[in-house]
Structure formats: structure tokens, C-alpha cells
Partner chain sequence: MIGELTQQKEVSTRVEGYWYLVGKHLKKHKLAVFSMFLLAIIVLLCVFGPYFTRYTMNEMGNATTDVLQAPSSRHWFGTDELGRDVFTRVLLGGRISLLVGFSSVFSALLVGIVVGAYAGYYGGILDAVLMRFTDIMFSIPVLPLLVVLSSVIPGAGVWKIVLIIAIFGWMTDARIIRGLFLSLRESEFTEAARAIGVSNAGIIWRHLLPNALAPIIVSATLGVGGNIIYEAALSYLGFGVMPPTPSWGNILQNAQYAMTIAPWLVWTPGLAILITAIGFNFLGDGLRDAMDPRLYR
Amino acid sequence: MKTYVTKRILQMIPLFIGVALVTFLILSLVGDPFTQMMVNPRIRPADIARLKHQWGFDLPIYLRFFKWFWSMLTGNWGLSIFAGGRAVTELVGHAIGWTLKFSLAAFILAFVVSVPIGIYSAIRQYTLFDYVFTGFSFFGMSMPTFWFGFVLLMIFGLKLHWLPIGGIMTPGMESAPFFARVLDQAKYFILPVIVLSFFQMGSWMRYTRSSMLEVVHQDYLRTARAKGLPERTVIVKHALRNALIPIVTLLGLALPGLISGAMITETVFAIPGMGRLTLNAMTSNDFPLAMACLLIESYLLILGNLVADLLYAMVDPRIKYS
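Stick to the form predicted together with its partner chain and return the structure of that chain only.
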């Protein structure tokens, strides 16, 4: 097991570097933000050259990459070019909290809803229950996230006035007592969490269902029945345990969807999270901030996959760690 873990962790290193390199190259394609300023006649070329030098954009690209990568490793993530020169770490630190809060809520909601339903659908294949939730899951998978957001906003925000139409808290609530603040925030979170988890629910239900169906036809279930076990034991002990093995990988599979889903959901509901921060950094060509955002998201993805792999190895006794 130790060898396996070490091996998987070592395998991540080239991946980390590769991702950084590719992201760096793609972002560099845009060109540096200062050259673009040249179209503005009020900025003097000398100032631009000074700025370029100050931010290191006058170096050849490979040197820039190494310099940047090294400073990133040493924890110096630099300053944002446009957000008033604030530290990238500060901006990211602020945004990531919101994103983690509400994507975690969405993840948990999607998980607890879809996995049991998927399993029950498989056991009751071709019943009304199965058909209804098959329909539901296709609906979820086919729903354009932002449109769903609009529709919910229109109904619950604009028409019924039950819920706020975006943002993260009612102005003035910052100093309210803890309980009131949580309640207030929950109101703001309901719609984005539903929107973000909706897509995941659909695909996870399908995934769980087919993973369970796969197991239901295995020989060892026939053996379990031949032993005279009650049907409940056959399903819960023998089938479920095996069906859950591939479901562990959902954890890794879910992350890309959550990250790109968060970007859109945050925009629709005006949440100042990572998605919006990334998007703003991209559109304003704020190189240090954009790089930091993208890398954090990539590394989260890679780590998520690692955790899923290790969990998989833990729950499946057949995996050998040689």
C-alpha cells in the first residue's frame, strides 16, 4: 500500500508541472497586458516599458516560466495587476471560501439524493419508480445550468419573492447574531446550490444505477441466493458493497463539473467566488491572478482524482499494491 501511495504521489509531480506549463503557454498567447495599452495614446511608451520590466514581461518566455514557477513554489504568488495591486493570495483566499462553501453543499446534496435513488432504480429496474427517475436524470443532464438559474430566479425571486435574486447576504447582516446570519445566508444559498447540484444529480443517478445493474447480474449473487440468504442481505451485503466501489471514483469525476458549473452559477447568482474571480482575471488579462486561479483549480482536480484513486484502492481488496 505504501509503495502504491508513494507511486501515485510521485506520478502527480510531472502532471503538476505539465499543467502549469500548458496553462502558462495558453495564457501567454494572449500577450502581456501592457502591450495592449499601447493603443491608448495617453500612456507613454516609456511607462509601458517600465511596467513591462517591473512585472517581468520583458524576459524570454522560458525564463519567465521558470521565474514564475519558482516564486509560486516558494509561496510568492505576486500581486494582481488590475485589482488595485492587491496580493493574489488575498484575493484568492477570499473567493475560494465562498466557492468551497457552496460547491461542497451542492456536492453533498447531489450525493445523498442521487446515490440511494440510483441504487433503488437498479433494484426496481423497469418499474414506475425507475422510469420516473430515469426521466428526471436525463432532465438534469440536459439542463443548461445558467438557464435553469434564470428560470429559478424568475419564479422564486421575481414572481413569488420568496428568495433573494442573487448576492451572498442581505446588506447590514454582517454584524447580525450568528444564527440570524446563517439563516440569512441559507436563503441566498438555496437556489445556487440547487442549480449546481442538479446536473450532478442526473449523471450520478445514471452512473450509480448502471454500476448497480452491473453487479446485480454477477455470479456471486446467485451463490448468495443459493445459500438461502434473505433478499435484503443479498442486496445490502453482497450487491451494494460491490456497486459502491466504482461510485468512489465519482468523487474525482465530479470535480471538473463542479468547477466549471461553479463558474456559471456564480455569474448568474452574483457570488464573489473563484469562478467569477477567474473569469474577471481572464477578461482583464490579469496574468498573475489568472495563473493562480487556474492552477488552484487544476491542482484541486488532480488532488481530487488522487483521493478517489486511493479510496478505490482501499475499498477494493483485489487491487494489488506491488
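Return the structure block for the form predicted on its own; the form predicted together with its partner chain was the one displayed.
Since only the chain itself is given, any partners or molecules it might have are not part of what comes next.
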């Protein structure tokens, strides 16, 4: 296992560099972020030239890449262009905290609800329960998150006035006691957590059901039942463990989303997380901030694949890494 992990980590090094280079080149195609300042008659060309020199945009593209890449490796991610010159690390650190709070809640809710329902649907195939939740899963996968979010905002926020329609905290609660702040923030996270978990539930439910259907009729399960094992033991210990590999793949690919956030959901509910930060950086052509956000999300996806590969050996003892 140690040899495999070491080999995979070494293989990821050129992949990291390649992702950084491709991302840098693609964002460079957008153009100079200071070009739009030239149309403003109040900004002098000398000031624009000074800003270009300060952010390194007066260098050739290959020198600018090496300068940026070395700065990133040393922990200096630069300053945001359109966020008042604030440090990129400060903006990213603040956004990750909010994203983790609501993404982790949505992840846990989706997993706890969808996996048991998917298992039970496979066991009770072609029953009313299976038909109802199969339709529910298709509905969840096809539902546009922005539309579903607006519907919930209109019903529970504007019509019933049960929940706030956006934001993360009631103004003035910043100095309140800890538990009071937690309860206040929970009201703001209910709707975005439902929207994000609803989309995940649909796909996870379908994958769990289809994966279980591949094993519930296998001969070794008939043998286990013939030996007198309880049905719960047959399903949980024998069937589920062999059906977990596709589910583990989904979980590994979902882990980066805990940090990178959900761009549409965070924008609809005005959550200052990584998804909304990435969208704002891209639309404002904030090159240093956009590079940091996109690289974090890309690297987390690569790490998520590695985590999924390692989890395979834990759920299936037949898989050996050398």
C-alpha cells in the first residue's frame, strides 16, 4: 500500500504542473484584466502601466507563468485585482469556511437519505416504494438547482416568511453568544442545504440501487440465506460490501465539492463561499483570484480520485495494491 501511495503521489506531480499550466493559458486568453481600465478617462495610462508592472502583466507569458507558479509554491498567491488589493489567501480562506459548513451538511444529509433508500429500492424491486423513489431520483437529477432554489425562496421566504431568503447571518448577530449564532446561521442554511442535497440524492440513489441490483441475485447470497443467516446480515455484510465500489467512486468525486462549493446554489442564496467567489473572480477577470480558485478545485478533484482508489481496498479485500 505504501509503495502504491508513493507512486501515485509522484505521478500527481506532473499532473499538478500540467493542470496549472493549462489553467494559466486558458485564463490568459481572456486578455489583460487592466485593458478595461483604458476606457475610463479618469485613469491615466501611466497608472495602468504601473498596475501592470505591479501584477507582472508587462512580462512575457512564459515568464509570468514561472513567476506566478513559484509564488504559488512558496505560499504567496498574490493580491486580488478587483477586491481592493486583499490577499488571495485571505479571500479563499474566508470562503472555504462558509462552503464547508453548508456543503458538509448537504453531503451528510444526501448520503444518510439516499444510500438506505437505494438499498431498499433494490431489495423491493418493482414495488410501489421502488417506483415512487425511482421517480423521485429522476426528478432530483433533472431539477435545475437555480430554479428549485428560487421556488423554495418564493414559498418559504416570500410567501410563508418562515426562513430568510439569502445571506448567512442576521445583521447584528456577529457579537452574539456562540450557540445563538449557530442557531441563527442554521436558519439561513436550511434552504441551500436542501437544494444541494436534493440534487445529490437523486444520482446517489440511482447508483446505489443499480449497484445493489447487480449483486442481490448472485449465487453467494442464496448460499448465505441457505446457511440460515439473517436477511439483515446477508444484505449489509455480503451484498452491500460488494456493491460499494461504484458508490465509493461517487463519494470520492464528491469530496472536492465540499471545498469548491456549489457555484449556482451559493449565488442564488448569497452565500460567500468558494463557488460564488470563483464566479465573481471569473466575471470580473480577477486573474490571481480566479487562478487560485480553479487550481484548488482541480487539485481537490485529483486528490478525490486518489482517496476513492484507496477506499476501494477498504471495502473490497480482494483489491490489493502493490
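Residue numbers count along the first chain shown, from 1. All values reported here derive from a predicted model rather than from experimental measurement. We call the rigid core the largest set of C-alpha positions that still match within 1.5 Å between the two forms.
Once the rigid core is overlaid between the two forms, G75 does not reach a Cα shift of 2 Å, moving by less than that. Taking 2 Å as the criterion, L229 counts as shifted between the two forms: its C-alpha moves by at least this amount when the rigid core is aligned.
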